[in-house]
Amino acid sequence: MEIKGIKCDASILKSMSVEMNKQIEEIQKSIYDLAGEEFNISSPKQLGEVLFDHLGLSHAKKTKTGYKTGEDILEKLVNEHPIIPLILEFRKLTKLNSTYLEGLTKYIMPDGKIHTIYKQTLTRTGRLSSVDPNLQNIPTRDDLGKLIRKAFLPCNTEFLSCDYSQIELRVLAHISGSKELQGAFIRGEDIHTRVAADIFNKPMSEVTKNERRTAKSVIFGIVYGISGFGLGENIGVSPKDAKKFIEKYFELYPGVKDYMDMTVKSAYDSGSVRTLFNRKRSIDELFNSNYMIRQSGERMAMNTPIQGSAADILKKAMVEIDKAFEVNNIKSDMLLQIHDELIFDVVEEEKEKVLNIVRAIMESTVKLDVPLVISQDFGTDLYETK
């Protein structure tokens, strides 16, 4: 995958950068007009002085070097002054421009491709990491950021993306033995809607988008060992209400609570946790004298068997797909691994065959108590493929 590389069109990145620079200049001018002065928007010190000294906005928090102007502070000020949304937009666009539009261009080799490097031992959970450049980090949520994916093109006919659907939650359902959670996956229900229906005590058909979003935050918050305070921040409710959501979830899915408690206890006893494939991770944080570090150790203990097992499953599938391609003399290539997703550069006449091989292997590489399911998509560039 590293040697094969992925084609990246520098001219597409360049034209996008020109357009983005125009937008950045317009936003910068609007910010200066609202501030009544010109200053370095990218300087936290100068920005803090403009916002809190000159404009007199609230939530001022001072450090030795000046006011705090992080995203968390600015988000609280969004409705207080029209300059704030513009600053957030300015930051987003300048980051997209420097990190991706200008940044990726530097990595395009003479063959017109980017050859990322995959690290097997960078993350402690066992996930593959992409560096120089990080191609696992290309924006997928932000509409403008997603356009960057248009610059990535196939060398063959088109891309195929195969993505595990909610693999970490399926692994949680399996290792926790929660019959309620397993039942939802076996019935093919949307797990977030199912949990929302249970938490809010209503039929699945009546669950609102907001309730589903809340349930999703609760589920993933629990998987990552989040506190009531942390969850409250994420979903915009008080820590007390967030704690009630967590308690309600554990009440509805007692197997998950038992698994969490048992895993943390076992980690304290042995100083480590293991994935489904018996891969071991030592957690020294559990024995730190600092309470906050011990807490983070407990979160690692809860999450590693889930995230680590998901990483193991994907790697196992990758090895099996590679072997199957060799046996079947497949000309298509596996190009990228992005978290739970594999990207292939597919030859036209092999489309169906490649999809069938990849689907069969990814969905059967491991036998869990719940089905492994993938979603797939074809596209003529990386943007179209998702």
Given for the second form:
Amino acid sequence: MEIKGIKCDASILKSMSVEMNKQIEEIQKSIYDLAGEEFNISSPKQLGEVLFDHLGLSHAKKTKTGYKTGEDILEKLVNEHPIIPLILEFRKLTKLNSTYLEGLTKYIMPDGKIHTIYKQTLTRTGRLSSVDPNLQNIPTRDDLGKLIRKAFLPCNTEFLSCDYSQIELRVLAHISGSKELQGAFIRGEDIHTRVAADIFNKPMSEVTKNERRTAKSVIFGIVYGISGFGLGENIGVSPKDAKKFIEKYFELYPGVKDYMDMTVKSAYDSGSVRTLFNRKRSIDELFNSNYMIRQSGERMAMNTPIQGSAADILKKAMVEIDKAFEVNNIKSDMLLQIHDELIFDVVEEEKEKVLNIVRAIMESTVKLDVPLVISQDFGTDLYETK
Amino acid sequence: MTLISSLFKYLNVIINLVISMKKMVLIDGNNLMFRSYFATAYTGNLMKNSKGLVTNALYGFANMVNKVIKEENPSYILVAFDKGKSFRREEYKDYKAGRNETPDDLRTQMPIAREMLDAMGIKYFETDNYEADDIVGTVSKWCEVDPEWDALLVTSDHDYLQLIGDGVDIKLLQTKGFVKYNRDTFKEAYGINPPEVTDLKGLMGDSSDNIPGVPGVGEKTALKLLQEYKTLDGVYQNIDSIKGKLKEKLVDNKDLAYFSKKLATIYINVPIPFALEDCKYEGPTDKLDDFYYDLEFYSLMNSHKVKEEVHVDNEYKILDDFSKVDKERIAYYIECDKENYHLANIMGMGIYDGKNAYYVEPSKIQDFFDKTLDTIKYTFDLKKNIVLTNRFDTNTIYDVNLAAYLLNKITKDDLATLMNNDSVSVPLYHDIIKNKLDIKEIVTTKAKYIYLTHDKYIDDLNAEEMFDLYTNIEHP
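I've shown you the form predicted on its own. Could you give me the structure of the form predicted in complex with the partner chain?
To see the whole picture, the full complex is given below, headed by that same chain.
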């Protein structure tokens, strides 16, 4: 995969960059107008002075180095002054520009492709990481950021993306043995709507979008072991209310709570946790005298078997797909791995065949108590794909 | 009279030339240990040796001290530590009240730091109810009044700035790097003289030590006042020239200001039972390597101590005739000149066949693999080697990088890390590139290590029941 590389069109990135620079300049001008002065918006020190000294907005803490101007602080001030949303936009655009548009361009090699390096020995969970450049965090949700994906093009006919839907939750359902959770997956229900329906005590058909989103955050929060405070910040409720959500969830899905408790206990006993394929992760944090560090160790203990097993499954699928391609003389290439997703560069005649092979392997590489569901999409560039 | 004064001047110059200045480095031991501890404690993954002893602060401390020795080349060193409850706490029970308690993991390392200094041949001192500051303060004053002696204070604590004087400089450690001040450069930077730092603290206080100062007076105001009136006394003598709220605050808190100044003043008359000459530094004792060995600070050791299983001597031959190589199994290690191997060039390869180690030149590498298609091979970072050689047929069935990863060992993409932790000394990749080291001995030693430790790693994988994980998932 690394040797193959993925084709990336520098000119597309360039024209996007030019566009974006234009936008950035316009925003900059508006910011200067509203502030009544010119200053270096990217300097937190100067920004702090302008916002809190000159414009007199309410500020949070002042540290030795100046006012804090992090995104969380600015988000709270959004309604106080029209300059704030502009500054947030400015930051977003400059980051997109430098990290992705300009950042990616410098990794395009003479063959017109980007050859990332997958680090196989970096993470503590067993996941792969991608560096130089990191192709695993190209924006997918943000409308503007997504456009960057247009620069990635197939060398064959088109891209195929195959992605495990909610693999971590399914792994959780399997490992924990929670009958309620497993039931939802076996019945083919949308898990977030299901959980929302249970937490808010209403039929699935009446769950609102917001409620579903809340339920989703609660579920992921639990998988990653975040606290009531962290969850509250995420979904915009008080830590107390957030904690209630978490408790309700555990009430409805006792299998999950039992599993979490057992895993943490066993981690304290043996100093480590294991994934489905027996990958071992030692967690020294559990034996630290610092409470916060121990807590983070407990979160790792709960999360690693889930995330690590998901990583194991995907790695196993990759190995089998590679073998199957060889056996079947497939000319299409497996190009990228993005955590739960695989991207292929497909030759026209092989479309059906490749899809069938990949789906079959991904679905059956491991037999869990719940089905593994794959979603897929074809596309002429990475933007069009999913 | 002018003749005599110029004669004196002449004599002075001669005397200064003849008497070589004695250079004393004074180190705040508590400060360095704390810095060193917190520098790496945030990851939650504290450095330990195989007996479970936490060693992160000691490692950083050793490095810091060694660095000072290398940079300053002192002939005299003294490290000062806090002991017991500071006398300041008795006068003001809230002194340093805001501070968190020393973490246990740091506390356990403190006594060992003293042992390490003994092994390093460095004198240290501590005495009841005095802080390291006071000890350093006292000794630095000795150096100040004695024209034969120069002192350099090493710490990150700003309180020490008041000790700068004639022949007493400070190396103030910062987050990255340091800044050096002498009397003149300090005056330039702050606009006040070093002793007036106590007046400064008297006015602005010090939140980290919980010294109150005058409420509402910060560094800027305090510096302005002192630049104008020189000292606390000067300020209060001229209090009527000061206007408004500031005057009010100063008047209301006059006692507090003087008390704060007192708290901030480093004591310079600590009873010290030895003389400057007793702090002579003559290099490490011969116990130091053993000390490092127990702590498993292999990279600091001068000689290598090698465990029985992995005895690696560094002989090798240049490979010219492939038929000489044992064809059954070999280990190979390829070194390239950049971290991103898509862009790198091969610098050379080392191989070991169980009996002999050979160095293979870059131009001969492809040929070598062509002629050894059936030979089973072991290596480090197979993925990198596949890209570098652009071949998938090397018949490599074992990659120590992956094996070590599964066994939760730290590899950092550099085989040297694994080897050093296994007490086989070999330079780090960064050093190789930075210092342009000759790699022939390095790559052959690495290949040897890979070969000799294969069985142990496989045994460990089996013991942890991860052999299948390795063979079926990670390696392919």
